[in-house]
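Next comes just one chain, in structure tokens: the form predicted alone.
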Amino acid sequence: MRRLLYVVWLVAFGLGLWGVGERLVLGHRLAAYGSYVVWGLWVSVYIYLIGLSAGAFLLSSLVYVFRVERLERIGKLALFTAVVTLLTALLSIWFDLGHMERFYRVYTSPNFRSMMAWMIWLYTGYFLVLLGEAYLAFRPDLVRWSQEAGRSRLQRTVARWLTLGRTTLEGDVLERERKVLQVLATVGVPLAVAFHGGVGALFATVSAKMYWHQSIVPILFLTGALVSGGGLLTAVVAFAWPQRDGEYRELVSLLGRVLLLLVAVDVLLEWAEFSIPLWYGTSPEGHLLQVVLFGPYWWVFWVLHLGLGTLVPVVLLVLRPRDPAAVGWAGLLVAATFLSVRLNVVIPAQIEPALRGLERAFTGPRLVFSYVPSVHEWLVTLFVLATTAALLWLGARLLPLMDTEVAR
């Protein structure tokens, strides 16, 4: 099974590299979006991965802010997941930029009346807080790894390098670091809420798109982040945890219960989002919601999101809450299919002409109100997702992400 996964990853990464080469040489020529539908698959993957990062970080706050001891063993895993998915989310949106080389302008010439500028600066603050937290959380275990003869030479070298020369494990030093870690984690919570809520606010402030222009959108982004990030962490712990003892089963069961609660809250908010505009069906957003539910791509909502991403996981979590395999599959389904939710956020709002008859006034290959991701876009997406998987795999091999000993 492991060899098969390696082969699948190699194929995905190889195809993804081809797509990246096309993107760097040909620009946006092979992408399917145009002058009317300007955001497509890469933006959807970006907000999907950003949600995974925010969700994983907010779950880590249960360990480092609220000191939930039963979840202490997943704290470092959650932090590392948040770092990796943040980096690959920014990689995805970088490919979407018209001038990729100008990304630095948001730092040198920011317009703070722009929600996008605020988002980037919040990302930066969030990333710095993440790095500080990760260093303090990992350092005691990295010191121990650097001195253990049972570790490989590469693991010891990486561990020694990442300690930045601070190898003390004295009790008073560790206590001070724990206090600083708690402060950073506490600061990081409003940052994570602000930046991912800001992503939702970026959509919600586009008043020309009534499908996005709703006050509930930032809240939906936050709950979606918790659901998808919680699903990913649950799946990783269930399938990759090194020690399969009674404590492991209790940890997976607890994560399953947390995930079930998060899914229930998200479904409730989604019901509110859909039911009010659909009650009379005369509003623009009501029409677009009908397209989501009953249009050409109805199966994205009903099969991927509601079926595989909600109903099946809920059944698994309710009927087999103490079975690690069932809980792991529930988490994997929730995390993997949540991309369909992000697609249904990004695409539908753009297929409605802002002016009646605009779709007939001007015609051309880039002047259409329909969008299906091209093969090229999927190839670049494969590269982003394969890179995410590779970084998580490397972290599991070279860092104490799932070390069963908790430093005291």
Contents of the next structure:
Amino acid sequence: MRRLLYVVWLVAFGLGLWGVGERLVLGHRLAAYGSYVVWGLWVSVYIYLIGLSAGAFLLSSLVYVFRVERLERIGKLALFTAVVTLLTALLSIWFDLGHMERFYRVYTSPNFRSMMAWMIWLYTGYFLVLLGEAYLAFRPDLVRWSQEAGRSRLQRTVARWLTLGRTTLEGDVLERERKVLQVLATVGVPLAVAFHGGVGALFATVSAKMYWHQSIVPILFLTGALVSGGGLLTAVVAFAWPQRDGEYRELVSLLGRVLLLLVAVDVLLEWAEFSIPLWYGTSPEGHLLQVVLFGPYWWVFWVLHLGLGTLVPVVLLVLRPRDPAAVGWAGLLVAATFLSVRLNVVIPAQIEPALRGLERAFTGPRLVFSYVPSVHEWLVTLFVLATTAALLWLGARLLPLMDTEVAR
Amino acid sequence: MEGGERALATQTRESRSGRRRFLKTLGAGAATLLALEVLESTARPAEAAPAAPPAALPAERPQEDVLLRMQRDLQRALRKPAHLRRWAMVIDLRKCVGCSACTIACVAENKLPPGVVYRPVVDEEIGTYPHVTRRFLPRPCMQCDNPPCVPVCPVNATYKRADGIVAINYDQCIGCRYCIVACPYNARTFDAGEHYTDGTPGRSPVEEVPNFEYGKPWKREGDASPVGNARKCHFCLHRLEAGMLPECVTSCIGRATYFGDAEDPEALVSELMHRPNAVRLKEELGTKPRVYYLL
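Mind pulling up the form predicted in complex with its partner chain next to the form predicted alone we just looked at?
Every chain and every other molecule in the complex is listed next, the one we just looked at coming first.
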């Protein structure tokens, strides 16, 4: 099983590298997005991964802000997941830029009327807080690992480097650090809410697209982040936790119940999102919601999102709440299929011409109001996802992510 | 904001020196009685070099081609300080025959690649056979006075000029395409770096010469701007500042497109845009377009 996963990863990463090579040499020529549908798979993957980051981070705040002791053991895992998914989210959106080499201009000449500029500056702040928090949360364990004989040489070296030379484990130093950590985590919560709400607002503020221009959109981004991030953490804990004792089963079952609650809230908001514009059938975005539900890609909503991503996990979580494997599968399904929700946010808004008849006005392969990601786009996305998986795997190998010895 | 203002200042400076040259040549009394279209085509190669001398226009006559009147309006506007001009366009839908000459002339003028179009003619079929009519609606950039595409740009690469034109600084644009989704008229498109001759043994000459958008030569090579940028209609700003009407105006076989300075009460566009049958697209959004349609 493990060997099969390695092979799958190698193939995915190899294909992904090929896609990245194509992207760097040929620019946007192989991408299927064009001049009317300008945001496609890479933007969707970006908001998907950045949602995982915000969700994992907000869940870590249960540990570092609200001191929920029963979840204390997943605090570091959640922080590390948040760092990794944020980095690979940025990788995905970086490939999407028309001029990758100019990305730094969002810092050197920002326009603070732009919701995109706000989002970027907010997640930069969020990233710094996240790094600081991760350092403080990991340091005691890193110091211990760097000195433990039972660790491999690589583990000891990495741990020593990451302590940044600060090796003290004195009680009052740790106490002070824990206080700083709590302050950082507390600052991080509104920052994470603001930046991921900002990702939603980036879409919601665009009055040209009625499909996005809804107040509920930024809220849905936040619940979506919690659901998908919660699903991912649940899956990682259920499948990769080193000990399989009673405490492990308790932890997984608790995560399962949290996930069920989050899914329920998300479903409620989604019901509002769809039912209100569709009820009388006369709202400007109703037509596009109809396309999502009954258009050519109906299965993205019904099969991937509602079936595999909602119904199956809910059944698993309700019927087998104490079975770690069932809860793990529920989490994995929720997290993996959430990309379908992100695609259904990004694409449908762009498939309607701003003026009736524009679709026939001056045509060409890039002047169409439909979009299916090209093979090239999938390859680049494979690279991004394989990198995410590799970084998480490396973290689990080299860092005290799931170390049971929590510095108390 | 800073970047936009700086670019604006540069442009104002440039157009001021252009005006000096213009007045000097006018004073020298250089005159030619060639027809307008011929003049324009001879003036074209001089664009990269110093601005062409203004076309000397034949005396005003009743029943003359509206292009002559608009050319006079344009020359009058160019004599004003740049910040006092407010360009506007009027399109008479009753005169548009849907030939798409403006679309193609624009593609030729700006050397537009596949996937990029500044002025498509929207073709709407109304009714069911055999009771069918068609309605044509040329759609340039609306050059909105309250443009939704400008505030969304994260790096100030697009800005509203004092003369009303919404411009793009190709060298600043990072290619995020937020402005493209923010435009309620689909008036911006993305340059993905393609050529019409891709997959053939060679390039067509028109793909190899630079265009002169925003008064600067832009050669599409590799991934250099404008490849990777958002692109849009700019009322042929580079032609205006060289004393020429926008390409879509001069190429309109039905004379359905009018252009001029809306601040000039004598200009043809001022006359037309205040007619009772003048409308603007999606007025309800509050974008305040500078393009008017006569129904």
